[in-house]
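We begin with a single chain expressed as structure tokens, specifically the form predicted alone.
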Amino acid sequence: MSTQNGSVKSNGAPSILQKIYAQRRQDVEQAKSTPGTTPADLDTLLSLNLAPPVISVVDRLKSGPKPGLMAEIKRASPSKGDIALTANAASQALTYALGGASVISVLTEPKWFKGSILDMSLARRAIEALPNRPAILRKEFIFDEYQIAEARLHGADTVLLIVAMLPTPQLKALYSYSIGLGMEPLVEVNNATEMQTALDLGAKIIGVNNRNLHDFNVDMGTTSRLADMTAGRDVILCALSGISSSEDVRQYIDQGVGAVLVGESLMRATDTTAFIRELLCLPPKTEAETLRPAAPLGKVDGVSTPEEALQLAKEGAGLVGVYLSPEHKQAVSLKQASQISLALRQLRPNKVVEFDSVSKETPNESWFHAHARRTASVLNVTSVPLLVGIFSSDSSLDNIVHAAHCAQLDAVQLSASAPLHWASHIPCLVIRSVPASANLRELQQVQKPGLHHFVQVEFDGEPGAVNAQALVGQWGVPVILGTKGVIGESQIAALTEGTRPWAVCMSIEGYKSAKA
């Protein structure tokens, strides 16, 4: 057992952190046993980039709230015992990134923290199609390069090193490791002599832990007797442990503490989203109304001619559909398709648009919620329908994606038999028809975020339907109503008030018979 600062306890037993140590050192000697996750194994892996992207943890911290919130995914720990045994740290994850965390901190050591890599690796993917996700970063007792290297294979982002227990020498190591794969590690310090030896190693984010990782006592006092070291330098300082107040946030900043990362408090929290607003003195998180309008905008599809297409855009229409496949009774040609995209690209602004000015500090927000407010921001602009190519279950992803660039199409609306991954080689926004007679498990694998950008769910007057407008309505999926099967404004009156859809469909005939 090598740590810097002592080897045992003053009465000669040894420290929380060597116990700990002792038991990690076992567990991985283990893992680089085990056919499969040997670390050639990990290296043939990295090899075939088969690790999600990484993104800069000090860009993150940099760009988001002041300061910025590590939020922390702990169960348990050896200090406090269980704290949170049934978190998920999936589902935990997306609340502290939709609630203003820049990076999520996960546990991943089993025995005294009840986590696991697994944990972190579902953290990652359960905020992956977020726009402006947090970094993740491992937080664990590292000592072998291996452990790095499994930590970016499974996703993240950064790892810790803490320089209690590492030896200068393998702390350089692992340190220049972590950067060779991408992850400018948190580097943890308790005293001035670990902080002078994390300012020699060139470390950007330094974290103070008031934590004593040998005896476990908190010293809120800690970072504060640091903080001076930093002053002036480009490093990021962190205030570790302890942190349960907007208060304690306060008077970090104050002393120039760029981070805080917070565990025990988030995860007992009653309301976490609101309890992270308040660490970080943010105004209460609202939900803009991107998915479901007041007003939902207009479809019509069955669209042949351009002047079709002029007119709808004249009548305020926000969506205009085109069939594409030949085997539909109103399909248009390739080249008609054209013809009608370029009638409503002449009518858009042939100047410079200012549009609203989007930052990195953009708050974060769901996938669906992202796209639906974008798409509703260039439609305010330009006053221009989008173009929807109408695809039946019978076209190929080729043809899809060729009519796409052909006709410049602003969109493309697959059948609910189209292969989900489909939608991330398709140049342009992805529609999903999905009838709403499907049964439960079609209907919920359409709300997976990354994939489609809208939800076209079609009431054809089947009974599941009125099971569908109930579970429709409870989305945090930007849904178009489609009405071809529906007769009655009534019926489509009833409809949109359950729903609330983003947008609701009707055939051109529709359309016409209704303003007759």
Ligand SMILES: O=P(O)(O)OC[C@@H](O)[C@@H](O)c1c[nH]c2ccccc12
Given for the second form:
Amino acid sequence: MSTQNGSVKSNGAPSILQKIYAQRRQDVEQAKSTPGTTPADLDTLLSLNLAPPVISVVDRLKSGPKPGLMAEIKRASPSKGDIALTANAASQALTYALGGASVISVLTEPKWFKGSILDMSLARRAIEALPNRPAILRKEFIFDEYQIAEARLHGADTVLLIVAMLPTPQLKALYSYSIGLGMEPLVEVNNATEMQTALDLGAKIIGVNNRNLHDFNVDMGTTSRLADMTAGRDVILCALSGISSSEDVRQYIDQGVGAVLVGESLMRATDTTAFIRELLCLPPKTEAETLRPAAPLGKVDGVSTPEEALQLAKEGAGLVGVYLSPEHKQAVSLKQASQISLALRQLRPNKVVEFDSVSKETPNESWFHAHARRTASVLNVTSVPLLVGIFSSDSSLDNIVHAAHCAQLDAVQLSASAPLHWASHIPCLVIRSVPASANLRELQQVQKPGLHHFVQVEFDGEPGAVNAQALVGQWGVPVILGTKGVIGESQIAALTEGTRPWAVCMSIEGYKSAKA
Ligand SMILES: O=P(O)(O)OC[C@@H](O)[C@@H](O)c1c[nH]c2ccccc12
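Having seen the form predicted alone, I'd like the form predicted together with this ligand now, please.
First the chain shown before, then all remaining chains and molecules of the complex.
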């Protein structure tokens, strides 16, 4: 270990940094010699492309809010002891992401920080399906390429390299290795000499740690004093440690700081989301951000001719459904479905339509929220219903994909028994049916982001149905209320009371008789 930062205490006893470093050396040696996780194994895993997709942390910081927030998952630390032992990495990561973090930093050191590589991997999985997910940073005492390969395989987009810990040739080697894996590291410095080393390295993200790792003293002026050295360069300057108020953040912005890394005060916050917004000077979350159409859209199933579809379009339907499984009594052929599709598409404006642009300052959205918002904005612009192909449990995935292409379906509706993963093979929006009588496990399944986009809860008059609907609704999954046999306005009103379905679905007979 480099002692250029004077990390050996004056009395000759090892500093905490040295203790951590010595322990980590042992841990890494052990992992390297364990069958299945040897360096050769990690190389094999990387060459099999088993590492999850990486995002550019530089791009993520440049395109996000200014300054970017690097929110840290930190259960304990050597200087503060226990901070938040019961914190769950996955739920903490999701809260950070939805609150507006650009980067999620996960401490993976087990002994002093009570973290793990599993925490990092869970944090990544929790935010995987967000359309604009934050980058994942492995916060670790890194001295070996092995730790960087391990980070990449477990879902990191970037790693920390601490200049004070690494002789320059080693720092350079680790930096290039990380770049080779697609990860621009966060290079941590604490004084002008280290800053110069980081600049000479060509680092694009440099973090100034306000906390001296030797004596743990926090001096918030450390970042301010070094800020000038990065001026005019293509470097994102980050302030690390001791940040606990919007006042701290504001001062740094004026000094050219592009991102702030916050751990302890976020882990201790009672309302994490509100605290993030306060730190970033964002207004509190508004109702508009939890978008639903003002009134539920109408979905009418069992359409069989272009004329019917055009009539429904005229009457303002949001979705029209055609049955595409041959055994259904109202089934249409692929040819009929194509004609309906063509008729609807001819209604859509030919000109290029301007979509409501999404402000870059908007906080990160969830999978379901993003799809509901985008779909609503398409409907808003075109005012033409989406064509849904409805399939029964007898349809194979190949048949469904074929039909989606041939009839140019806007959406596919899968039966409750279709495997969940089918959604990721279907080239259009996916609605998943679920009976209102579904058990808790089934309802939890349909809340999984990253697969289908909407859930249609089939109400058949059974007790408990409204509860089921409310449960799904609670999680932000856009719900289409399937009203089998329910036709009257008052019945619909009774069903939707207290919940906000995204759409209400009825049969074409039901629709016609309700109108009559
Ligand atoms: O909890 P704070 O004061 O917000 O600090 C976070 C972060 O800067 C700190 O965890 C940190 C900065 N550099 C490190 C290196 C190793 C371990 C931890 C760190």
